[in-house]
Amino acid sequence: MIKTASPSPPLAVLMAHGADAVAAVRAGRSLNDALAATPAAVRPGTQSLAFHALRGLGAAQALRQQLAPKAPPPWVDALLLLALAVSRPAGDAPPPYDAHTLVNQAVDAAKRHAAAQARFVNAVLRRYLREREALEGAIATDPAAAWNHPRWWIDALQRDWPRQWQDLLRADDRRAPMSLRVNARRGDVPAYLERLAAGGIAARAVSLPGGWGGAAIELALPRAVHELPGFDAGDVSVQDLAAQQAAPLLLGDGLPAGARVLDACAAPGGKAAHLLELADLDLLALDVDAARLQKVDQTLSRLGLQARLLAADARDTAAWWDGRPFDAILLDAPCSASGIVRRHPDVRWLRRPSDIEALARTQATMLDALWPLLAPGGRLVYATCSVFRAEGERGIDAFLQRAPDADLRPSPGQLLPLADNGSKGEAGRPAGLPDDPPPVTDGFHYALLHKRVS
């Protein structure tokens, strides 16, 4: 029997769920949770459409106050802040769609469902593509509409990066590339790579930045997972390159066989995994949320690896440590996730400037606590996926005032999703990177501490 494809959802479909996720973003709940309840035939089509309207919500919200003063209610509102992201260019995209097809289909999606709201959708979206040059010009000096941040946030990045914080904006509205992490116990680069070659995917390989680790792959386009040769078996993993440092960098030149180490906030696994796969560890992979650290469990059945799991909060040592100290620590510590943005558009409308000092308070608690767990000579790794230096050097400066018996040792500092990166400050590109073009990672901040021996 021939099969046939099946048909792509109607527009205004994929307009109506797009307009919940929007609407579920809004009211503060992550993308990733309102796309899970989405019916998987649409789920594609809705990301790709939420994604897009999430990158131009700052001036969607702005037209929109400039169309219709008094905000509908939420989900109308939403619809119409996704109609109107959704005709105007995100970030290096264009349009996806012809204007006037985009408000016939919102239209429709309102007739289905807000029924009564669905000559108000029709009357907001023709006026904006009769008087689109004056609204445009009307909301052009608009900060939050011009960059499709939150004022704070592009305040908070010209304080910290003053020749770099345009490019940061611009930088989250980038579409990621999708990187790929060889298991060492299966594989290495040239190897992958020939087997992706011969299955039709073009890739690369990419120096990680600065030296710190190895090589990896990087994908001309992203594909679904399962399409890549021996992931189901693991052979291979999908993992950011600022994120591929973490386990080199606490390795260092090699770890004994059987050494202590915790990871201290371990799902989804990703770096967990890439301790296993590059030594023989006796890993104990924590954290506060036991749903996911099922993840981890998944994650590490795939690659056929083991650990030690633990749901426990890493802060109150007293209820999980069993007093033997670790040789190596792993924190990778929970944060405001602003060096991802370009992967999760909705951060940047989630997070509120309290979430920052919130966080970087959690942050050095946490630093505090499981210092004492480290054996002398050990070493811990602290990484945090953010470019604010709250979350950064500036946390890491505070600490050593604290740790007398705590020395910074050379590490990558703070990558920014830029060609240069960011790991030089602001001087410029680092040097080791022979790619052309240089590969673009997460911004991540990463220090390397190591505990003297009295």
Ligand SMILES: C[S@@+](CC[C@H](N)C(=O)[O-])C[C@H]1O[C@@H](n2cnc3c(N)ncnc32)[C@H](O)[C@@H]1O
The other form holds:
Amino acid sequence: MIKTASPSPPLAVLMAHGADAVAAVRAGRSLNDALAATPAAVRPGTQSLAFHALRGLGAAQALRQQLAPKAPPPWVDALLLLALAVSRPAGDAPPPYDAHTLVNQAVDAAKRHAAAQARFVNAVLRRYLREREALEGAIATDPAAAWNHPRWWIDALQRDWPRQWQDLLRADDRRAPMSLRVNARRGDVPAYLERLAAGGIAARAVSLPGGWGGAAIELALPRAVHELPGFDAGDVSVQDLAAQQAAPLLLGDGLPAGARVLDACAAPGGKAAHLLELADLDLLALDVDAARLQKVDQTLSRLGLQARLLAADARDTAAWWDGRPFDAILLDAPCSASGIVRRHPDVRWLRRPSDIEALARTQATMLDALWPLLAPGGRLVYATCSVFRAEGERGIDAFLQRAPDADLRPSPGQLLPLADNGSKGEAGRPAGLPDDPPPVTDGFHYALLHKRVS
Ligand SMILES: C[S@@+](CC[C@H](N)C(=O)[O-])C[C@H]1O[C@@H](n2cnc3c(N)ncnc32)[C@H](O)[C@@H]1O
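Follow the form predicted alone with the form predicted together with this ligand, if you could.
And the full complex, kicking off with our chain again.
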């Protein structure tokens, strides 16, 4: 019997699910949660449309405001915004469909799910096609439309990164590469590259950012993890290059076997696993979210690694600490995720300016609570996947004022999601491998703190 490929779902169906996702994000839910509710068969197509729409949402909102100053009901609005955004380029991605096709399919989606509004959707979108040039001109001077980020976010980046803010905003709309970490207990980068090549998967070795040593793998094109040789057996994991900096930084020249290490915000377990791949540690993996902690368990099981897992609030040390100091602590603190917007285009629309202040306070409380648990001579790595200085450099500067026994050791500091990632190989560290083109990592801030022996 001849097998035929399963037909791809009609665009109108994808647009309807895409509108669900955009409506969910505009109502404050994460895109991941919204996509989890999408039927598996249409999830990839819906995700692709939703990513494009969220990368172009600022302009789409401004256009809809021009076309229909009174907002329609939320789902119809989301459908309009999706159709408008997807008929424009987003970052370096061209519109994936012809504009007339998108209008026809949007009207079809409206007829199925909001029949009373179908004529309105048709009228608005056809007017956009007719008056496109004038409408685009009218929104061109609106920063939120031009940069597709909320105004407060643009202002914050402008303040924090006066030279790089435009590049940072552009970087958020690029597609992120898929990077791999080879399990050091089971292989190395050259050997795994050979396995990828044997499987017809194009990839290259890349150095970790900032000249801090270590190599990883970047795939030419993203893949489903189960297509990666030995993934299920634990030979390899998916992890951004910047995130792969944490474990080597904490381990430094090496910790003695059995050293007591705390990963205070461990879920889903990427950095905890990396630590255990590199060293024999007595690792306590803590996370306040018991459901997310199960993911740590799954990650460690797949990789054949072991740690003690505990669901607890890292700040409430009296509730869980046994009184024995840790030799090293990783504090990968909850943060705005402003450094990983290219992977999570919803983040910029979900955050509020007050979130950054609240997160900075939580990060400070965590540092203050955990510092006394570190043994004299011990090391603490503070990490956030943020590009806002309030969650990085400023938080660490303030902590150093409060903790007289803390020294800031040579650290990567701020890694920006740019080809020139902002890290200049501080403190005389050699530059990394001359990768060409240089890999673009997620945005992270890393500080290595050392506790003085009095
Ligand atoms: C950036 S993620 C950690 C990522 C993880 N280190 C990894 O590499 O896979 C931050 C984590 O902090 C956890 N968290 C937030 N507040 C916490 C608290 N008060 N105590 C412990 N964990 C907390 C969140 O549940 C989340 O899993």
